[in-house]
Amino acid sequence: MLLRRAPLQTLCFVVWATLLAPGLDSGQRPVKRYEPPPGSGVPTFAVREPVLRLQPGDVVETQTLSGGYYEVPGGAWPGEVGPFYIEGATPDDTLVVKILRLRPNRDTAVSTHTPGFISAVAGDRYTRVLNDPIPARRYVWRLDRQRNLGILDLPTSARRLEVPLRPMLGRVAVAPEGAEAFGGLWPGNFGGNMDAADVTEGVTVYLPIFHEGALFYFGDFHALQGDAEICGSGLESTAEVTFQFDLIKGKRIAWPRLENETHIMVVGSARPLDNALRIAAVEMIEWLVADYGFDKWDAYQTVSQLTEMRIANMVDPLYSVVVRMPKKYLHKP
């Protein structure tokens, strides 16, 4: 979907910190701090003037944007942070983004039911049904950051939910191919609003690059989100985040990839849902062949029998599926 490009974003507040990010030793370069100015969020993933320039290996402490959405019913969405320009990044390379730290920085999160907006089970702006619209609801969860719990007193069910938080970023992206500009709700091969619950602290995100500098964006912090995000809203809040950026020179990938201590993962986004699954599964098979020495048909059998598949979102303009391969099966005996 081609959308009009947003105005250039030129504000940039950067300071150098003397502390080192988690996981870095004292021999590495100092951490760069970027504080996005209030109101600086952008509505689209697109080519625009960068707000920050970085070298491969740089570590950045930053935060998602706050705004009226989190404070009052009907408040405006704050937009995404970015883009960050990575020096030396070209379309022949892969962008590497390590999420070193991701923590909520407020004591509440909101989750909304919005009639006619997005939903996996009710009529919305993309799927018309004959049923009446769902009622509007706004749930305000308390975040106990000390105990890492989300707490909600259900208003009409006489019960309390206390659940472990699993902080994640719903949106990590590069600028899409060519002159395309996708609204913040869209996922795609550029990343975007994948709403993948695996994009957590400790994960490494691999993204294809379509423009010089990669032009990285992020936002949409969820303190917790169920698979598929069926009501169209996780526990929406704000967070402090520390990234480390790098490049794999001379290597191209077609779709976003993730890696943590136990799994490698691929995210495919499409409609209908089965096409998203196909994209992610084919990309995983090709990954095993290219990087792990599998024969193509052996990889097909391995992916068929050993992968875990989760629906990341089934509410956005495109649906997202994550294919997860346990790393313990990838090493040669």
Second form
Number of protein chains: 4
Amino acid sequence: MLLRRAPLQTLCFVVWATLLAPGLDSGQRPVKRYEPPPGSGVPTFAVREPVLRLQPGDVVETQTLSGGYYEVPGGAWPGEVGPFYIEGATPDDTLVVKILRLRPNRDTAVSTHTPGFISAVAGDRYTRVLNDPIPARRYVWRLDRQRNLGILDLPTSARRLEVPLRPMLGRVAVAPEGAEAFGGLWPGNFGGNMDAADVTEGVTVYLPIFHEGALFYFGDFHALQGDAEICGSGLESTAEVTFQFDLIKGKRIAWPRLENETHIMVVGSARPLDNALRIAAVEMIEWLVADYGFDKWDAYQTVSQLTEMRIANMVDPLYSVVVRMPKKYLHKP
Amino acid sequence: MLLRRAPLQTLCFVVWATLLAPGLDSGQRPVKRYEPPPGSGVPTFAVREPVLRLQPGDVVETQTLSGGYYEVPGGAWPGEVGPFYIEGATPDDTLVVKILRLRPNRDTAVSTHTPGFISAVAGDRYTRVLNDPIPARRYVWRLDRQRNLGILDLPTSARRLEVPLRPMLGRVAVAPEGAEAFGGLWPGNFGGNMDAADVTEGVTVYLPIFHEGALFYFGDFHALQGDAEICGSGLESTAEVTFQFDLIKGKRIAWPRLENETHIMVVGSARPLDNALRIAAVEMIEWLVADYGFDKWDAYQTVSQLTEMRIANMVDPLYSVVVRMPKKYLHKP
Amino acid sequence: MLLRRAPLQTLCFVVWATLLAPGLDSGQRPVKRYEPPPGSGVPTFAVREPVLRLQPGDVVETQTLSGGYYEVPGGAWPGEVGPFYIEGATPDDTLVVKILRLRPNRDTAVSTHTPGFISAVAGDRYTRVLNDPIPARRYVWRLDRQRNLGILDLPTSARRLEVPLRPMLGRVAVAPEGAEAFGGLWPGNFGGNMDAADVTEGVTVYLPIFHEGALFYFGDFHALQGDAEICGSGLESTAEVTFQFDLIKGKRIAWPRLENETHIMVVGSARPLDNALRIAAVEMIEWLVADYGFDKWDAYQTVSQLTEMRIANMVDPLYSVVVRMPKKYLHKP
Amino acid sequence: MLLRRAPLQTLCFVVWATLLAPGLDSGQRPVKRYEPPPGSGVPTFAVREPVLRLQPGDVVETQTLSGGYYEVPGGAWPGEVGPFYIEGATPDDTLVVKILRLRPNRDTAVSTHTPGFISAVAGDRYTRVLNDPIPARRYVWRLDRQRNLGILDLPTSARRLEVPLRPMLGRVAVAPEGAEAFGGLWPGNFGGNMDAADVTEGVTVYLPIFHEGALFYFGDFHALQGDAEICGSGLESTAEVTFQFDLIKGKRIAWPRLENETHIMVVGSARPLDNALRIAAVEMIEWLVADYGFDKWDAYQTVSQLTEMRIANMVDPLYSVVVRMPKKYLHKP
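Mind giving me the form predicted in complex with a further copy of the same chain, seeing as the form predicted on its own was just shown?
Once more the chain from above appears, this time first in line as the rest of the complex follows.
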């Protein structure tokens, strides 16, 4: 079924790429397809044998892993897809990942309240308290993909929620520095489980590279998620996703960056949120200095007055803050 | 000059109030004018003799205090205006403050970098470090009030910023609980220096009441401010402001709430940001339960998926986070 | 009864002062007695009319306030004693407060668990959570003053605790800077409710001065307290206390300092604990540089290797950390 | 040289074990010797092939790794020793590690200030600031092993420090849960780089077990360290160490625990320090309930009044707090 749709997807992508992504001559390349085998999900962001090798410029249609958590109460997490090896990628470069398409491929999404595990507003593994745990809950949302709606009946509250979906990838990552291996719940300077609602169709993700080939991972599709993901889960579901990979040779960045038509963004991850913001804001200031010709203190003033700062997650082992700078103020008159 | 414009303002207000604020029959009342005398600014949010006594429903045209900081390098802060005594207000009630109009009344705005004082991304009084302090800076923005633009020339960076203004009040407060007196830099459950960009023309602010008469204060106009106000100041300027006051008798709230046409919001203030978010999110969940008929855990799920959470300030003695819930999901089908 | 004991106390004090406090010629001065009238407790650290005027060098026998909380379940807090006005004290000076004697004067002490109010390990006003509150508890300890023991029977746990008392004053303060008035629960750069177990008999407290006369306050006697005071209260009781006041003219300090026979100490108060430690450690480094001739980076190395850092409280509006530096390494060989 | 001393060490150990560790009949077992080969240090706490297999009750003489950092400016970290596989260890059990002997085996120790890397009181990788970095420093302490002194000449400060050593192991760990691999700088529920000054000769360390064989690691010897290790390093040196391993079958713990003659202790690691304290204090309360028959709320009261809480590190990726409970109050009368 997926293969049958591929020609149309390719066409869509070519149109999209031609109109919106003029910097990449991706229209010339054949689109590759990668089907992650069932059970192939990995539990960590780490150096391991690649499942796919790609050239800069390559476009790949693929999907997140299914099963377990998405299907049955108490079901196991299926893990992340990857790693993809990008030929020529070295730690001196920056990995460029364009999300050309991101669409749910399932009719439900699940969100769970898991007592004692992770929560922004209840005792959990890190904020340990003496209070009794909150009750477990499992909400199954219907995804009306025609109307792009998430629908949840709340009989106890005598109401139905019907909400436009905002599909996003909770996890995009490279293998982290050195020999470390972080579980799928972790975000960091390698990307990972940032749970940033801005990682959506049409965005370009820039990631630092710590190993030859970059070793790209992805997963944790959310059909929708509120800021901070305070209950510990969004509308967890599965998706088809089309990436285009590229490299910026000879450019190093310290933390993940995002770009869409209107904004450049930095995602900082740390605890408490204070430090996540510090990371993201300082990285943004350094970006304005390095790439846009700002004096350091002018950049400080500019970021102070012109950015949005939203909380991406306050439940993961590190919390994430996104600093968003409008691009219209960055081009010299 | 201000008085001469009053009839037009009143007309504007009547139109506004008729169209947008149907719940208040304020059109019937005469508009009062309060001119804060030069030098009358107060340094704390505290119980003190009222400067004005008002009835619920009253509309007041007034302005923030001028002088000092806004005019000369190193100039002193002119302080806040107030308190206004609202007849009939008791600690069992909620104060309602509609910001009917908020407009800059000066052609410049100032933003300063003050080493060692307050900053989200440099050593300051609270985050004390051994590093050398950053350099002091004072940026004077021009305010083009016809075009609603803030303009800053950055010769060092060879660029000019021209940015739409988003006028807001940094400080709206009642006298805090008990005998405490918090300096003007403090936010808290009494409101105060929340520096929330959502406190703008058209918003309704709900504040808890701790003393008879509520004792309302305001000040700290920003022509524009980025989230988190990371350098410690927005485009600090002065403004004309028109408030309408009211009471919700017999209703108590714990933290400041905001409402505009599209959202209900809660502002939590604490350190670190984590706790500010906890306060705001739990208060929002309790709001959905108390006023909108949500089951507690359904409210938790709803807030998790549907809210925006932005950082209002990360420089004041307490940090502030705003949780924004779209109203369209709150009305039962 | 208290007056009858005064001559003996004076004798004790003279002996103590002669042996242990040679820097102060307090032996020459008559000992003053101040009895705080019942109901005279104040709710805030703030500028207000002094209850007593003293000269530098003066010795005062007094006591903490009784009643309410210490006596009946749900009883009100009796408030702090003060302010004492020290003649000649100005903001250019440092206030010196020697605690010559500190002894419980009651046979019981109370410790309460107050759900939702303050706790390091349960949801409270600042760390708001959705979990159900913990149960309220009120423990009444017996104080065996002859044997210097606190005794608590825990029938549910089938055991009795018998623990040596370590009497301390939770609150010693000056009036804070400017017009601010902090409730008795607050610590800060003015001292206040630091809940530092090192503020005990034999210690000298150094406080910055923000107003003429310094305006000294004290209260919140603990017969014993664990570090961090995690349930929100120590063995709360009342005490007789003898202070000697002095000034260091022309010396300014930024945060409260302590000194006993073996250590110099700094108490930093902020949230999170990280920032309390930063304040205390940087102040200690600056102390070594200013008074002991250390190079700044040598002081950093020295403080890194030789200090103890204990958590005084993690329940108050600001948390407090004490950095303790052994004096024996500070005197040049 | 090390082998030559082995008989004496064994004797010392037998004496020690007989007197102080009556619960282990280790006197019957031959002492094993493990020499970590130069260059064999590992960069992560993770599941990997064991370097040694041991039976419960085994005593092992070994040493930390030498080279690099300890010898030359800019030298690389030699890594940790391990893993040791303990036969019969399963995730249902607790690993018991007695540190029978811990002595420096080198005449110098090094402490470095590394700008921008880790520091409690300067901008670093996590607390990113715009301030200029602090200067790099490298202090070489002499270790007088006969007199058990660390000696540092500070010519700039015109003084010499002579300080009693307090040898400790910064890192004791098991392989962490699942497939995660944390770099040597990380502490966590698996132990790791806790930098707790209480991990010294005579202490028993209890660690949770996540994999068959437990997979024990150690390293990072400090001849001395102040609380919080604020500059990012103690008196870093190398040591001989004698461990005895054992298991508590069928008992699970959640976080590392320590025990010496006078105290039981828990080490919690998280950011901010607040959460490290929460983990350690709640685990201590649960310990009193599970093993000492306390009612939960009595344990809360007891821990509140009777424990010391010291900051072990405020520089590592997670901060560590040690809660220390005197054993004398735990035995029923």
